[in-house]
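Let's start with one chain on its own, the form predicted on its own, as structure tokens.
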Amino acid sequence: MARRIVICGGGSAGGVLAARLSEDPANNVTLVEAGPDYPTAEETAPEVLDANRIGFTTHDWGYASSDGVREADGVPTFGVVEQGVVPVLRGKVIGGCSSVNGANALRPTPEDFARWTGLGHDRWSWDQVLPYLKKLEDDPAGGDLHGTGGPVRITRFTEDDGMRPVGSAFLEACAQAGHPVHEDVNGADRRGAGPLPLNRKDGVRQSTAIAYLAPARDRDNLTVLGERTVDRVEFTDDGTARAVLLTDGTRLEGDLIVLAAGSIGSPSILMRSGIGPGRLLDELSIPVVRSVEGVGRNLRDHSMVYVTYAVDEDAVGEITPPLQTVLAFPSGGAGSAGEVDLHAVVLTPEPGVLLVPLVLYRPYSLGSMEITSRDPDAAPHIRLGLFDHPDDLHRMVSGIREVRKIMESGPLQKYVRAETWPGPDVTSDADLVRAVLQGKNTCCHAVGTCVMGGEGTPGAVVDQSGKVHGVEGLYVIDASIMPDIPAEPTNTTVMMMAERAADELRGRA
């Protein structure tokens, strides 16, 4: 009899898991996605398909953080749904966030996994994860660090192949400021500037829906259910996960149930299922299956501000593709021996405007989330905690100063007319701190809300394979189980984790 597998969430992790697990005819896989399912590229909404469309919210859960934002005029509004409110953008569509993100394909680093193993996760060393990073990609860079022939096409724009002049000027300005420039910023040396690796092909965003699920659709043992919301997991009396209950009353029995709904969705399902902080479950009259204080805690996200510029439209010319280059640097500056903790990219969202999203990739601040009701349609309470730690603020201020030095340099003078935010008059540390607190935003890379750790470890929700402690037949495989946040966008890391988990669940690791 086929093993019945129910995967809750069709995003960056769920799409990979469904495709890989259904390769085995001994598995009968059902993938449940709350957003619309687009079976083919021709049926996909244009903004989801178009890799040049960034910041759209037509396929989003509509969540927001309770982080306070100081009122101010002129704060950048790109990516902001409601002025003064920090959005928590989460893709609600087949492919999840991989269908709505910026198609940024920066990979995690050996240093990221040194942190994981340093926290006791000995099965997550760089040598153990690199084969799966290579397995997922089709990267023409080649070499020992990259894979070719994988599902996800990696594209880089170069001066000989599609790099817009403003991108070339940005790289030249970075070099003048003392930053090394590399052809492959996913290579051995991650410090410096270079063409941004992108998971796009012929202008199409290579989401897990396109790269993984589309080739698997004709398998008889794979069922994809779109626009179906998961309510909770049901358990037997001995604590074994036995079924997934959807909000329309459908009950999906499974021999293996995997939550892949992300750092907001997966802990929410766990809490509604009776696994979470005992106090909260009691308050909401949810029968307790297992009291686990770590569910919804330990949230980390990459905080960000947009340094904005008015530019000469004629000099900039074509504004798409909007993302082509990246700079990774330590907050201590180009000559610092410190670790890389800041990234800057050049983004051209509309004529006459240039944004420099400046991202803190090694945050110390912590947040949390919890459900507010047993109703799956009720928005959870989310607090990202952006810039709560004073060191995060100080490093962002240093980053703004470095960005200014680069953007005001000779190679970019042809393009840049004026800084419009924070503005040239905002120069003191105190004024820059105030500006950061007014303009703070997020990269929407939340992790850690179902964190992995040894059974009995305070806060640990799952083991190193993603199995939920204390219950049988239930796994969490997505960004929520990360013990620390990578110093890169999280999408590629999540796909790698799902590739690895699929092999483990098939007994092929």
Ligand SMILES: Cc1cc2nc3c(=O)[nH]c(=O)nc-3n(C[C@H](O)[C@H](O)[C@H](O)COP(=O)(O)OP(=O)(O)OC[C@H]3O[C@@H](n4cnc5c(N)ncnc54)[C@H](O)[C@@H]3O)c2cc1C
Given for the second form:
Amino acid sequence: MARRIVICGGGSAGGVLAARLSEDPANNVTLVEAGPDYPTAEETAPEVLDANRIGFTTHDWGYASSDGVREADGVPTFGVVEQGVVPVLRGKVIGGCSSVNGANALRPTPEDFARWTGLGHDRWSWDQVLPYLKKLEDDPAGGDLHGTGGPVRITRFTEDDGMRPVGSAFLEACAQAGHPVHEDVNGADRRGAGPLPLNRKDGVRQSTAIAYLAPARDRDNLTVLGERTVDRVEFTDDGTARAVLLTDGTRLEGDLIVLAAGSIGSPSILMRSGIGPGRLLDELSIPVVRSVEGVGRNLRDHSMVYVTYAVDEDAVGEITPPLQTVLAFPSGGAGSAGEVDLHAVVLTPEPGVLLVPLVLYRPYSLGSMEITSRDPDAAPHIRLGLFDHPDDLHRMVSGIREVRKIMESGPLQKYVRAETWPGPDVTSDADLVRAVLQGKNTCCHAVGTCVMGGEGTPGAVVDQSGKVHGVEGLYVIDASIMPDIPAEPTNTTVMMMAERAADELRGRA
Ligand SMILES: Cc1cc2nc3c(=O)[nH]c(=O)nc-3n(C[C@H](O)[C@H](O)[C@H](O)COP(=O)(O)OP(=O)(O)OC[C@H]3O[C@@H](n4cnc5c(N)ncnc54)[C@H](O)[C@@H]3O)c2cc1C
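Can you return the structure of this protein in the form predicted in complex with the named molecule rather than the form predicted on its own?
Okay, now the whole complex, with that chain kicking things off.
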């Protein structure tokens, strides 16, 4: 009989897992997704399909962080649903966050995995992950570091091919400020500026729904259930996961159950299933299967502010595609030997406005989340903890100064009229810190809430393969198991982890 696999959550990880595991006819895969299922590109909502649409909330869980932001005049409102609130955007749709994200396809770096192995995760070295980073991509850059022919098409707008003049001017300004400029910022040298690798093809966002699931749809051993929400996992008395219970009362039996519901969804399902902090489970009268303090803890996210400019509409011209170039730099400045901890991109959200999302990619702040009820429809309590660590604040202040130097330099003078946030009068350290606390936002890259670690390690939820400690037949494979946040956007890392886990679960690793 075929092995019955139930995957909970059809996002970046879930889409990859369902497609790869159903390649094997010995598996019978059911993928459960709370949001709508769009089986083909033609049936997909236009904003989900269109890679130029960034920051929409039509397919979102509607969560917010309890990190307060002070309401203040002039704070950028891009991506902000409600004033004074930091949104925790989470895609609720087939493809998950990969269906709503910015399609920024920067890959994790060898240094990221050196940190993972340094924490004791010896199976996550760069040499072990690179084959899977290559397997998932179809990157015309080619060479030893890139894959060609994988499901996810990578596109770069270059000066010879589609880059808008303001993007070229940004790269020139970065070079003048002492930053190296490369054609391939996913290549061997990750420091500096260049065309941003994007997972888009002919204007279509290459989500896992499009890149992985769509070509697998005609398989008899793959069932996708859209608009169905997982409540919890059911265990036998000896602690083996045997079924998934949906909120509509459906019970799906499985020989293998994989949670891929993301950094908020997966710990929520675990907690409702009786695996989580004992105090919380007792408070919510959830029978304890296993008390694990780490479920919902260890949350790390990339914090961000939008340095904002009024620009000459005519000079900028066409504003789409809105995202084309990136600068990765150390907060110590262009000449510093320090690690790359900041990225700036140039975003043209509407005529006359240019945003520079400045993102802290090596945050020291920690957040957490927990469910507030046994009711799967109740929103969890999330605290991202953005800028709680003073070093995060100070490095962001240095980053704003570097962005100003670049944006005020000669190559961009033709475009930039004035800085509109934080504003030219905000110059002292104290004023800049205040501005960051008013304008703080998240890049929506939360990880770590079901963190991997050796059995018995305090807080560890899963082992290095994603198997949940202390029970049988249950895995978590998604952003929540990362032991540390990569210093890059997280989608490619999640897809790589799912590619690798699928091989392991097929006994091929
Ligand atoms: C607005 C936004 C922009 C981003 N931009 C970028 C970017 O440009 N580049 C980049 O690399 N990263 C980006 N990210 C981050 C990246 O997309 C995520 O880190 C990654 O997609 C997470 O993958 P995942 O599989 O862990 O979770 P998800 O992709 O979130 O998948 C989880 C899935 O599980 C479903 N689910 C949750 N709970 C349940 C339940 N109880 N029952 C059934 N289904 C459930 C969800 O609906 C979702 O489809 C962005 C994220 C957001 C939100």
